[in-house]
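Only one chain is included here, represented as structure tokens and corresponding to the form predicted alone.
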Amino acid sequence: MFLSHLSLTHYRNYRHLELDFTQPLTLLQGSNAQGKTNLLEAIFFLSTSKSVHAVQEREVVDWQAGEEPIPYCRVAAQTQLDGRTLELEIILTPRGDGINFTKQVQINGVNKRSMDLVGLMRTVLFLPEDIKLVDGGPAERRRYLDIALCQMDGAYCRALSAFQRVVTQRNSLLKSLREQELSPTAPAADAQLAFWDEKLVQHGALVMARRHNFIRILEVFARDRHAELSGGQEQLALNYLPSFNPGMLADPEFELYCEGLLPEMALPELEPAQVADAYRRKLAARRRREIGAGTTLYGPHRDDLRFLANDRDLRAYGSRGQQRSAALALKLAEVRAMTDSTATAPLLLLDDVMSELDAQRRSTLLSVLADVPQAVVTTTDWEDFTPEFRRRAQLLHVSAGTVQPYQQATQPG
């Protein structure tokens, strides 16, 4: 896969951009707040149909779009995939309420769902704030797993979407049952929950099994990358922490695993049917508790992921440098896992990654980039990269939402 062209209209601070990518490595240099991160975010938007930073999609629309007869935002790209050309496009147009925008997705000029876009141009994006994957809340880590897996596995994406809808419906019923308990004529809770329980198990079991198996694969690659980044001083482990024991360990062992006391234990691969059996038993055993809470307490919406270095939880005990190295090792492992799973290497997007890395980690990262089919990297300082790297890369300068080639006569070094 190769991203050959990117087109932006009224996206963030880009009023209009037409950019050709001519080399496997592209280095974008510019001062802060000039649009480097926005460009990476636009590529990621086309890859996942979701914005990195925006809470609402109207936030990515350039304010100057209001000067158009019909305000709009357009992000489009041309990619080469397995010898064929794909034209990907997202257009945001106002709905008329002055607040919300309608998203239209096109693939080769044909209207499609957002879900159809995911996985066509796979990307792995690393941002400075990705340290929150280690020190942030569980929702950050679940979102990371979902974005990565949806790009690789359409069945996972469909199951996740269905599970989220079921949770909403089931939570509404649980709240209703909690209120009905005050009435002696209320119908039996078991009968009312049976349908939604089975839907919850059907979709949730697949999501949990896929997450568990993906983390097993990630851990192998991340451990190697982290060892390189730490100069062999630390060994990284990834622990998948579901909200109930999905059948991968005996109960006492599972409790020790969740406490981080069995970080080195080789866990077996999980099958959705195995998880489904454990999930049904858990829901049946904790029915009264869920009704009392008025919400679904068990399932992939309560999952978490833990990072351990030399058996120490990095969220609680890791330094900022250790946490950053673990997050970077995870993203580099994702590149390898995605390549093995799909037989196509993803596009690697790195935003100002060198700024907080020491010489050892910089050298390791540059060696990794040499093996990636395509990467787009940003920096504020040309000298963060070796002259050899710069000679191999397409050099671009970003300033105030414009991108210009960095001329050979004025190249650094």
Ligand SMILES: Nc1ncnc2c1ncn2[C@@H]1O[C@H](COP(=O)(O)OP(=O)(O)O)[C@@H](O)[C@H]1O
Given for the second form:
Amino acid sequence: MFLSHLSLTHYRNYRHLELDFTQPLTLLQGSNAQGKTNLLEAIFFLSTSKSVHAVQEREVVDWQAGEEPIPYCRVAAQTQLDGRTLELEIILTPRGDGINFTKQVQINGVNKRSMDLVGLMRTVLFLPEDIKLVDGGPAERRRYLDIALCQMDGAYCRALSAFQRVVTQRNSLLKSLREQELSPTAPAADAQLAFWDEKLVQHGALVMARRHNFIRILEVFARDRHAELSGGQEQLALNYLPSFNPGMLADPEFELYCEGLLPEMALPELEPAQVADAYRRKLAARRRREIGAGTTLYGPHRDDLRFLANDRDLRAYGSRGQQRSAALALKLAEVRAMTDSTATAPLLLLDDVMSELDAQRRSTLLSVLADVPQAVVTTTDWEDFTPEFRRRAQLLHVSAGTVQPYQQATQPG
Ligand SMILES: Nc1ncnc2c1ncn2[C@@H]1O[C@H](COP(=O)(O)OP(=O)(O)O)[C@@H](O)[C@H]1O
Ligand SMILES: [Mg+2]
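Given the form predicted alone above, produce the structure of the same protein in the form predicted together with the named molecule.
Let's see the whole complex now, leading with the same chain.
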């Protein structure tokens, strides 16, 4: 898969951009606040149908779009795969309320659901703030897992979306049951909940099994990368931390595992059916508690992912350097896992990450660029890259939302 063309209209500070990608490597240079991140974010948006952070979609619409008769925002790309061209497009148009926007997705000119877009142009995005995956909250890590998994696995994406709808419905039912102060064992509560429980279990079990299995694979690759980054001093472990035991261990061992007290061991793969059994039992046993809370307490929406280096939790005890290495190792592992599972390497998007990294981390990161068919890399400083690297790349300069080819003749070095 090769991204050959990007077209932006009223996307953030880009009034109008038509950009051809001509080389496996694109290097985009510009000072701060010129549009480097915005350009990568636009590609990521087409790839995942999600904005980079969980920002409101309307935030990506150019402030100046309002001066148009119809203030729309459009992001479109052409990709090449096996000699065929694929056209991907997202258009945001204002709703009647004047605040929100409607998202319309087209693939080869045909209207589709957002979900259909995901997986057609797979990307892995590296940001300076990736360290948040290690030191931030669990929602950040779930979002990370979801974006990675959705790109590889359509069944996951459908199950996740269905699960999220079911949780919302089930939560409002639990809340109303709490307000009615129904006895949790009353037949009415049972009958109503049984319907939603089964849907919750069906979709949630698939999500949990896939996350667990994915983390097992990520761990193997991330461990190698982390060892390399730490000069062989540290062994990285990734632990899937679900809100109940999905059958990954015997119950007493599972408790130790959650406390970080179980010695490192290889965990078996999980099947959705096995998780479903454990999930059903958990819900049945905790029905009273859930009604009391008026919310769904168990399931993938409460999952977390833990990073350990030499058995120490990096979120609590890691230095900035260790956390940065672990986040980088995770992303590099994702590239490998995605390449293996889909038989094609993802498009790499590296946003101004070089300046943050020391020599060892830089060279580890640059080594993956050699393994992928395409990467788009941004920088404020050409000097972050060797002349040899720059010679291989398509060089672009961005200034105030305008992208121009960079003159080789005046190139430094
Ligand atoms: N919705 C928007 N409409 C117009 N301009 C925007 C919008 N959102 C952000 N910007 C502008 O985009 C610029 C930041 O671009 P960014 O890609 O983050 O820069 P950098 O090159 O530093 O990565 C800022 O000047 C900001 O004001
Ligand atoms: Mg930026």
